[in-house]
Each structure stands twice: as C-alpha cells, then as structure tokens.
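There is one chain below, alone, in structure tokens, taken in the form predicted on its own.
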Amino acid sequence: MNNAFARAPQRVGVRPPRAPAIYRHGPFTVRVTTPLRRLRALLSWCYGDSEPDAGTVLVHFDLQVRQGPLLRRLFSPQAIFRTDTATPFAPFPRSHAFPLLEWGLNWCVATRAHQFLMLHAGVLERDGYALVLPAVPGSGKSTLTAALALRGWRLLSDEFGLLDWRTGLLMPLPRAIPLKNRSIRVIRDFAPEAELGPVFPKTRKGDVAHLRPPAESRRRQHESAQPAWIVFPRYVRNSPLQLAGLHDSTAFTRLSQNAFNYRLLGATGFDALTQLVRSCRCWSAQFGDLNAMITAIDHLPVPEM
C-alpha cells in the first residue's frame, strides 16, 4: 500500500461518514450510501470530503455498495453494487469494494449519460486544448494517461471523452485510474511521488491500483476543454516510437468504435463525430518507451482553429 494512502485520512483528521456521501465528479453529482468503513475512507482519501446536502442537490446517480447475506459475511463477505434500478453485476469480494464502486458508477455513465457523444478514451488538457487518446483495452492508454497527469496536463478523464454536441467541448470527469498489473509498477518507477492506492488482487481484470486524480484536476473539473488532438495509442514492448498521421475517415471509422453511444445517437452522434475530427488533427501511435511518448505528445502542433 501506498504510505500517502495509509496516512491520508489520520492526516487530514478524516473520520469517513456513516450517513450518505455526495461527491461531484464534473457534471455529474453522485450519492454513495455504504456500511463498509474501509470504502468510506478510501472515498475520502480519493476524491476529499463529502459535498453537504441541503435538499436541493439534483443527484444524477444514486448507488449503494451492501454487505452480502449474514452467513457470507462469517465465511467469504461480499460487496453488493446496486443503483436506484438495478443491480447490474453479480457480488464482488468485500475487500474489492472499490474497484466495484469505481466500476459500477462507469457502467451508469455509460448507459445513462447519452447527453454526451461518449467515447472510450483518456482526455487531458493543456493551454486550454485538449488531448483525446481512444484505445481498445490493452492499448496502454490508462498508463499513457496517468504519466501525462502526472507531467503537467489536466487529467479530463481516463474512461470517458464526454463531448457535448451542443458546444464541441470535452466535459471533464477526472476520476481516480485504475492501474491494472504491469502498469502499476510503470507507474511507480515513471513517479515515485505518484499518489496510488492499495493494490486489489486478482480482481475481474487482474490486480488493480488506483491512481489519486490530481487536486488541480478535480479543483478545476467544471472547466470545459476545447479538442485538438487526437491520437490512438497502442503499447508494443520494445517497439520504437512510430508516429503517423491519420486520414479524417480513417480516424472518424476509429473513433465511431470507440464510442459507447454512437448509433443511439444516430445523425447527432454523426454531425458531433465529424466535427470533432475536423476540429483535431489526428494520428496512430506505437510506442514501447513511456518517456519518448510523452515527448512526442508534448511537441504536438496546435491546430489552427
């Protein structure tokens, strides 16, 4: 375990509410109702204290994370994701209640949230422009996420690119980023100051740590970013650094199945896909070297707007 984890909530002098937690994650306010003292800490660990409720917050999603049944708690103690509709996943090991809460509120966006063109992707900004990186899972693009936060650029997102159609802009959503593996240690050895989380093992999809959003990020989670880049990463051991530019249909095919909503949104998802592409200039990158990605990123020419 991280030791700014073990410390944080003695020392902000955090004792974890019992009653209902309201947290704002950008445009989205979310109530978390649990028994479970160990999720409560780390709530407040991640994302600081609970939002007051004076009866007029507008809650988006309403979730709650339960204990399993009496006699599962003596032997094997579960966890229990539920919504104010359904109870999508089957129980999760107690001790992964985390992991399962930070998953379940993914699954709302995604099914809920159609406001919003969503794309499966990490966004930073910097200056005011933003970078969408779309990849397939594998790709590394959780780990190219959580370097480039933690050299410089706002962190929007590690799961979702929100684009509202209305304006062209990327809504932010900078939540915590599960580090799954391998990527752990990249991460730890890349910045050792890095503000992880315990490590959950053997979870649905490997061991996973939780990457702390930075304060700016979550300071500043109302600020819109304009798109300008676009880049498809993909992680090749060993391999060199290949930049190439993509072609607007050969990036609009790639980011159409790369989008949670696209064809619900049918002509909207369209018009807003369109313009996002020719609003950003966009490559396919294959990268073996952390370091020598993010240089590149960095030296991106801004799109004349």
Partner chain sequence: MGEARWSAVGPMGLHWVSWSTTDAVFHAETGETHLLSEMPSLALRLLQTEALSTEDLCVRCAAASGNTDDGPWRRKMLAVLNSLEDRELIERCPSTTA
The other form holds:
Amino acid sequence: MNNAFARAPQRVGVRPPRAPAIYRHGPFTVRVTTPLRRLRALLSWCYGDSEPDAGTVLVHFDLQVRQGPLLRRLFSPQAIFRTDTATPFAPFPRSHAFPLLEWGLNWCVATRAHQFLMLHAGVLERDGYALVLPAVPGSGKSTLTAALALRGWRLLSDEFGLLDWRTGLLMPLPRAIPLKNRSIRVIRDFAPEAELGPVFPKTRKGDVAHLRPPAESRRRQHESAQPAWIVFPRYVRNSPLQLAGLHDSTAFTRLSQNAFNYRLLGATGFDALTQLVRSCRCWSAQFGDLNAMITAIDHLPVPEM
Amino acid sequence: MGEARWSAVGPMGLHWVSWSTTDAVFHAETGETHLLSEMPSLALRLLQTEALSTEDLCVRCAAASGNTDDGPWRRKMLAVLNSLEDRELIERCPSTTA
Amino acid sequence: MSPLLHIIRDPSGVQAFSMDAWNRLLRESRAHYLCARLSCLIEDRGLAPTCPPEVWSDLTAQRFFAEHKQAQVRLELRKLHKALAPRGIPMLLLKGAAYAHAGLRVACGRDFADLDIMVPRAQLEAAETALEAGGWLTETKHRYDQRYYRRWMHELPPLHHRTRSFEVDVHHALLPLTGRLRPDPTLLWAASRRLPDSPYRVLCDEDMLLHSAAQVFQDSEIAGELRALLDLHQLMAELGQREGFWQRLLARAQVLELGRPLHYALRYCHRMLGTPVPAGVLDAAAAHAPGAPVQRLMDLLVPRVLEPRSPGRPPARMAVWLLFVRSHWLRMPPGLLAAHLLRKAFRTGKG
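Condition change, the form predicted on its own to the form predicted in complex with the partner chain:
The next block holds the full complex; its first chain is the one shown before.
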C-alpha cells in the first residue's frame, strides 16, 4: 500500500456514491444517497423504484448511508448514517445498513415533522375510518399492526400516527414494519404469505425482520383518514381477550405521554389531542391470541357520523 | 392572609376541556397542561374572569358546588389555592381596597 | 454567494426561487438552526404567500421550539422572581429573554439554550443563597471550576432547578472580570428600564445592542456565531428606527468603552448581511477600529468563519483557530491565561 493511497482513502479506491434516489413516504420526500448495493436493492424491494433527483421537489430529509474508513472496511465493515447536517448515531455493521436507514429516518421525522402531532402508534384504516394503536413498551403494537395489515385493513403507518393538526385527519406513512424477535415467527405462522425481508440478527433491538408495506398502502399513501377508534393494546401471554372502554380523560393523559411532540406543540398539541379524543371511542385491550384480538377489532362499533 | 386577592396568570391563554369528573387545562403562559379536579377547576374558572379575594372566592366556590362555607371548607380552599399558585396558574395581586 | 446570506440581505429573493434553490436554502438554514427565524424574516416582508406551501409548512413547523422555550422561560422567570423579590433583589433580563419580553421582532422563532439574568453585584451573594434555598443547584462540582467562576467570571456557575431542566445563568456583569473590556455594571443598571406590567428590567436599547456586539466580538470565538450576527442585524434594523438611536449608541459605546466590538458588529453586519446602518455611523464607529494590519486580518477571518459552508467546502480551520486564540487573549491577561490553559491541559491528561 503506497502512501497516497493510505492518506486519501476517500478519493482513491472507492467508487463515487451512486446518484441520489428520491423516495416518497406519505407527506415526506426523502433523498437517499448510498454506495451500498445491497441497501439499494432492499430499498427497491420494499418501496419500489425510486425517482431520479430532478431538483423539482422539496427534499424533507436528505440522507446518506456511507461506508466506514477503508481499513475498517476490510475487517469489520461499517455503515454510517448521516443527514445533510448531522450524524446522529454511532456506526452500525454494514450488514445492518437497512435497519440503520429506517431508524435514521424515524429520528429525522421525530425531530422535525412538527407540522403533525406525532403519536407513537400504529394506524390502520377501513371504510375511511382510522384505528389508532398507541405503543407502550411490550404492547405488541407492531405485531398487531402487521397482522391487521395482512387481514384487509389498510396500513397507514406503524411507527408514527401523523395527526395533521390543521385538519384533524391522520396522514399515512406506510413504511416497512420492523418485527422483533418472537414477532417474526408469530407473523410467519399467522400469514405464511407475508412478505418478510431478511432477518438482521442482534441489532440493538434484537433480531429484526421487516414486513414489506402492502402495495395498496403504498398506492394510497396520500389518502388521509378520519380517526375513529383508539385501542391501547397490551400483549400478555395466554391471556384471554379483555376489551374495556376508557374514560376520555384517561385516554387524553395516556396519549399526551405517548406522543413524541405533545409538549413541544403547546396549545396546538392540546387542541389537536382534545379534538382527537372527542372524535374517537377509546378502549384498552389485553390479548394473548392475535386472532381473537383481530376479531374484536373487526367488530368495534362503526362510528355514527 | 384574608386580605390577599387572587387572579389567574395569563387568563387569555387558558385552554379548557371538560370531562365527567376531571378537567384539563392548557396554560399558554407556562406551556404546561394540568389535570384539575372539581374544586381547583371551579376556582381557576372564577379567577379567569375576575380577580377575587380569598373570602369572596370561598363563598362563591361553596355556593357554586353546593357546599357549606365553613372552617373545613376554608382549609380545603386554601390548600387548593396554594397548589394553583405553586403551578403558576394563579397569583396574588396587590390589594386595591384600603 | 450563500443562499442563506442572500435571503437575510433580501428576503424578497425567495419570490424567484426554484425548488432546487429552496432545497439549498433549507439545507443551510437547518445546519445553522435558522429555519424558524427565516420564516419570520419572510413573514415580516409579507412574502409568506409566495412560498410553496410544503416549504412554508416545513419552515413554520420549526417555530414550535422557540415558542415552547419561551413558555419555559416565562415559568422559570416567575419562579426566580418568587425567590429573589422577597429579598429585594431586582432582576434584569438579558439576551433572548429580554428580546422576547420587550416584544422585539428578533425574538420571533429564536430558540434559547439557557436563560440569562443579571442581578446587582452587591446582591450577588444574597441571590446565590436565595436560589440555593429555592432549589436551584449548580452542576460545577470541580473546585477549581467553582473558584474560576467566582474570581474571574461575570456570572455564577450555571444553575438549574432540581425539578426543571432549564439552565439559568446569573450574571453580575456583561463581560468577564479578567477581560480587556469591562463595562461598569452600575452604569448599565442606571440606564436600564422597567418593562411595562412586569417586575423585570431590561437594558436600554443601546446597551442591549452593545451587549450583543460585545458577546460576539469580544467574548466569543466568532466562528459559528451566524445566529448571533443575525441577532445584531435584526436589533439594528428595529432599534435603528427609533428616534435618535444611532447618536445615543455611538455616545454610549464611548462611555462603556465598547467602541471596538461595536465597530466590528456594524462593519460585519453591514458587509455580510447588508444591515441598514447610516454611513455616518459606520464612519464614526471606525474611529474605534484596530490598526490597519489587524483590521485586514479580521476582514479576512471573520467572514470565513461566519459564512454558511457548502458541504463540499473544507472548514476554515486556520481562521477558526486564530480567532479562538484571539478570544482567549481578550478574556484573560497572558499570565492568567497560561495558568488556566495549563491547569485544563493537566486535568485532561489526568482524566
């Protein structure tokens, strides 16, 4: 290895990063630049063909996934996530570039998209009405969201319930649903036809595999929905199904703690959340069996409008 | 103590929502949301429209909630007022009457 | 030219913007945390309707940070007032809190890192005792750091209340006690004014601008202070319209011996941001300019470290370093500086 090669690894021996690709995720436009071929392949498997960057759309999030330094690349290759202004995380193993990018985009949305009240929730839609499944640790929110998306509900989003506080409607953000550890098996058993990506072993959240968002969800990713039901799920092994109505005040309090930016939005957040609770019927649910839970959700009373 | 007059802090910036047993109020002045039970809610709503002395406030809250304005009621009201004051929802204003 | 500097100079430029130009402007604004303030500059000119709706929604969504912090500041100030007022200690608001409470346009979209207040020097110990009793704690545990603050600095070590996360800086002077320039706090108090319907005081208009100028050009490393330069720009634009402001400003700079930082503030605001400063004022302040070689050097360095950097351009390392050295030189006499740096270096080595 000669000296010039050692000193200037970023210019010699590395192919220039591929042209930026534009992906639309609901209300956001994301630009991704990466030299990692496998990452690009996974992105197009999950989200379809990207658009070329013609410079004619607003780029909400400008993301890069780069390789680590040359020497590291030989022994333990890394992937580094960067936005146009920040490097929020420590490097990941290169084989985990896809979950890294997905988490990176979550971070971007959570820290910037305050044109929405952002609930930490799965959201699905049927007949124009939206079901909100707020997350609490161990709630089984992603598993339940994935299962409902595989049973005829339209997936709006898994991680972010984007409540447009101007209209009171929920905006879709249909992206890959990350299933963790046992959930991977649960969904495979539940729906053998489910389109799961590769398993990424031992990420910081354990083993992760992604459910590809249904084509119908992607196609209708600009169609908002009227919130109608809020169900706080809790998975308890072998528990019989319990569905109990929640007081508005309890639902309000729980949602204010669940939202990423409730406090930040001030009066706007308060007004949006009180309106949301007013327009929904709220339950808490405990379940041990996915099918029983889905049947119960399918039979929630249709809102009277 | 009896001379103190109270007023709401930033009365224009109070956003309310009422449920059967609880009210929530967002306080724009401090950016905080508070859950209030019946008594503090009543006191704050009265003070939102006008400044009142402790005396007047006790009488009017008792009347509005169907309670007797007696010693225990006064003690409860003082605790409520202290708690609202501590949350910067209400403040003492200089007494105007001699 | 940087699109951000271009739009600060002339917000009406956005009318001709392509989406590509917007993307470049937003990238710079994000890097400098200026999105919310940019939206205020655009709004002040009545240009909001000319922005693409998705851009406008993205920019204005960033204003929540400033509004939320302003509410937290109001809460913290009420608590501080409750702790200090019974002991007869007046509070004077500085910087962001002052701009917001004085209703200045510069406060629109302006985020806070911390809350700065000033108390009279003679009551500093009483204030410290009162705040400690009220539950404010200092995080500076290291004894040397504690002593360093007390002996040499113009403020107490940063405080925060044990139940809240907001940092409070309690000043008793505007600039470090060790520095080359030490405006007399009693003069600042004498000229300060009480805000209407409020227990707080703020500096008079001229002192507010001089403080802001001194902070950037006397008490900082200048690099990365584009937001502070924008403060100066907006303060000059708004206060400069008040009757007799510029004459009072020049006279006041003389009295407080802050002519040099004022000269720099006027010069670089005018050069980089096109701030409307009357020509006579620029000339008069130039009486406080350094010698020609230093002036030329500053003209070379200051724009280099303040300009937004396009991603392809390497950082101005040398300029940053030279201004870093200058800032320490201005803050401490050489002997003390050497001792301070040696101690810090020794501690790092040990750690």
